[in-house]
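Shown next as structure tokens: one chain only, the form predicted alone.
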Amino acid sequence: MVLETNRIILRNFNEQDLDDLFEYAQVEEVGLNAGWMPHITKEESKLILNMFINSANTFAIVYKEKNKVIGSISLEKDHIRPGVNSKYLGYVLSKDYWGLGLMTECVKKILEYGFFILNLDIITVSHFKENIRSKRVIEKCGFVYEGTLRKSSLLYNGTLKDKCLYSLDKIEFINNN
């Protein structure tokens, strides 16, 4: 499946994406905002890349202007709403492309995919409390704040973080677009 916006192509990952993935995954701020340890070796990135390749709903974010993979976006199993026709949205973007509105563009496209291709009823997303950039993306895309799960995420470095939880249902999405 390939999805496209004005500036972005969302497509399946492939083995040729390793260098681009490693480039953004080794940046400390990128990993910390996503909740994982920054990659130290390409072997680490290759393990993640293989998981991405085998995931039906994980997309490489390709910046058209440079034909370069600059992040990932996925709709995965929603552990917060078991038994509901729901997915959990996750995304990460290279620090070099923060502040350009690219992730908002990607999320809006993946919401269309989730609601109209996968026929989901609701999509869940969250961000760490201090990640204001992610909060802005979530709010711009129309998600509704549900609450904060205090000390709910244990990071690789032993830090406990609060996670802010949001959702968007299909009717809300249709009414806002």
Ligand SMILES: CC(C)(COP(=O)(O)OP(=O)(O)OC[C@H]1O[C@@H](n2cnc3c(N)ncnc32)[C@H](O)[C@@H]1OP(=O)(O)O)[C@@H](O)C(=O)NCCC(=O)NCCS
Contents of the next structure:
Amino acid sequence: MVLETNRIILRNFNEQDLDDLFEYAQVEEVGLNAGWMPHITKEESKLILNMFINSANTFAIVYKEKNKVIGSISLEKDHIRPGVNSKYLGYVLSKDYWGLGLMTECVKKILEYGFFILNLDIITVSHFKENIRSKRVIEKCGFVYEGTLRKSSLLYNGTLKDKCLYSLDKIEFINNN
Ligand SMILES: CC(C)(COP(=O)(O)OP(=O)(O)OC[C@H]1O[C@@H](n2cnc3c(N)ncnc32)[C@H](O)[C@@H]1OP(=O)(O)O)[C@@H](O)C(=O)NCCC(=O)NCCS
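Could the form predicted together with the ligand be shown next, to go alongside the form predicted alone?
Following is the full complex, with the preceding chain placed first.
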């Protein structure tokens, strides 16, 4: 499946994406805000890339202007809503491209895919409390705040994070768009 926005192509990952993935995954603030350890070696990126390649709903974010993979966006199993026709949205973007509105553009497209191609009833998303950039993306895409799970995520560096939870259901998405 290939999805397209003004500035972005969303497509499945392939083995040629290793260098681009390693480039952005090495940067500490990228992983830290998403809850994973920055990649030190290309081997680590290779393991993640293989997972991405085998995941139907994980998309590489290709910046058209540079024909380069600058992040990932996925709809994965929703552990918050077991048994429900739901997915959990996750995303990261290379730090070089933050603040250009690119992730908001990607999330809006992936919501369309989730509700109209996968036919989901509801989509869950979360951010660590201090991750204001992600909070803004989530708000701009129309998600409804559900609450904060305090001290619910223990990071690799030993810090405990509060996680803010949101969701959007199909009807809300249709009404917002
Ligand atoms: C979160 C992330 C995906 C945002 O992507 P992005 O393309 O930069 O997002 P956008 O440009 O669409 O929106 C960013 C918003 O943050 C705001 N912002 C920018 N710099 C900021 C700062 N220093 N402090 C607070 N907000 C800031 C922008 O103004 C914008 O909001 P606005 O449209 O209301 O002005 C990106 O920063 C990222 O990949 N971070 C690391 C991984 C991560 O956090 N993943 C999400 C896990 S929940």
